[in-house]
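Starting off, we have a lone chain in the form predicted alone, written out as structure tokens.
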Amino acid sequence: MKLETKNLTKNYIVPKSGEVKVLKGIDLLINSGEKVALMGPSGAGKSTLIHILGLMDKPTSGNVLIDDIDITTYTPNKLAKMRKENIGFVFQFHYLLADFTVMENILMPVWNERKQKKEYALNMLETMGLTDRANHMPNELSGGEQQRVALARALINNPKILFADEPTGNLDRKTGEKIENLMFEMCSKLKTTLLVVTHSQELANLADRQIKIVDGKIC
């Protein structure tokens, strides 16, 4: 999928400071399938243009384009299914759900298809390296197992957009660089485009193409 924005803004009203803009007239352009690393400092809005990107928060003024066709005055539920059917996101922390298992939480957002999906979910543990882990529970994982877990509940959907947050933050050099080595080969063999949030240059290195923001604007 190809994701375009154009004059993209983003305020916020903060109690006792009044408006705060965040982006300040974004004007991207994501090819179908491209990898892009979106770098930058603490606070200049990287964060809130992915949220906005993948359908989480709303612009206060521009226009989001997936694949041409401007997404910005859907309602609430069709954004909910483009971006059920569509997105998929991985953030710093795992947010796995303590009282599921590995299988479980990977096969969460297809819930209703678990059973079709099983399958496909084994496939996906063979890749990541976790066959042996299906049936433990979060707690019982290392913190560069759970964020594998984390990626592989993202990719079951076989999503055409993957947002990552800094997915590889909270880990050590040599644990993060084997997650972000098989977020690539995921996304390449998939035909994901992949936007990815980080301050690691060496995570940035990896991708087709490097953005940077700062104070709100594409630099």
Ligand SMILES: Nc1ncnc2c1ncn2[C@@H]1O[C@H](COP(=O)(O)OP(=O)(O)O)[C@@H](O)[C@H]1O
Second form
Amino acid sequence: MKLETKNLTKNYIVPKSGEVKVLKGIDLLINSGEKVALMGPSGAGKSTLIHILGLMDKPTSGNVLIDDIDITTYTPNKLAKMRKENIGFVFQFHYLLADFTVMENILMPVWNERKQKKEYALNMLETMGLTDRANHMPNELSGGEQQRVALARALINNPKILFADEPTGNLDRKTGEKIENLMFEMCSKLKTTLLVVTHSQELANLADRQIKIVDGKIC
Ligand SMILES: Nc1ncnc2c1ncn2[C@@H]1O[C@H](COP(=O)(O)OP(=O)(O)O)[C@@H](O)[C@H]1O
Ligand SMILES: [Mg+2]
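Could you switch over to the form predicted together with the ligand, since the one displayed so far is the form predicted alone?
Once more the chain from above appears, this time first in line as the rest of the complex follows.
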């Protein structure tokens, strides 16, 4: 899936201090299947940008184009459908549901088709070295294992694009690296476009391209 933005801006209204300009005109083109690392200092607007690209937030002005279609005018229902069918997300925190098993968590985005998808989920668990964890609860796993489950859940629906917002920021370097390698491998195999926010130069080096955002602008 090709992803493009045109002169994208985002302002937040903050009580007392008024308007905060976070994104100040972002022009971006990510080609289908490309793996891109998004870097830049804390507060630069990285999360804001990928939330907008991931259709979880709206820009103040400018356009988001997915496969050349401007989705800025889409209704909430149409956006939700687009998101469900095409987009996967991995956050810094895993957000697994504590009362559900590993397998149930992975199948959550495709719950209505969970019977048909179980085989695929098991394959993914195997790739991630978690076969024997399928029936465990999230709190029985290590941080690295939890994040691998979150990655499997993000990929269960074969999204065309995966967004990852500092996915290994909470993990030690060695554990983080394993997951990063896994994420890149799986995206290559599935031909998933990847946009990953990271502070790690080693992770960024795995990407086809690195983009830096400073003070709301790409530089
Ligand atoms: N909901 C919000 N309301 C007001 N300001 C926000 C909101 N979300 C983020 N910001 C501000 O926008 C700026 C960019 O935040 P963010 O996109 O999270 O940066 P990054 O992910 O690069 O660290 C920060 O100054 C942050 O305080
Ligand atoms: Mg952030």
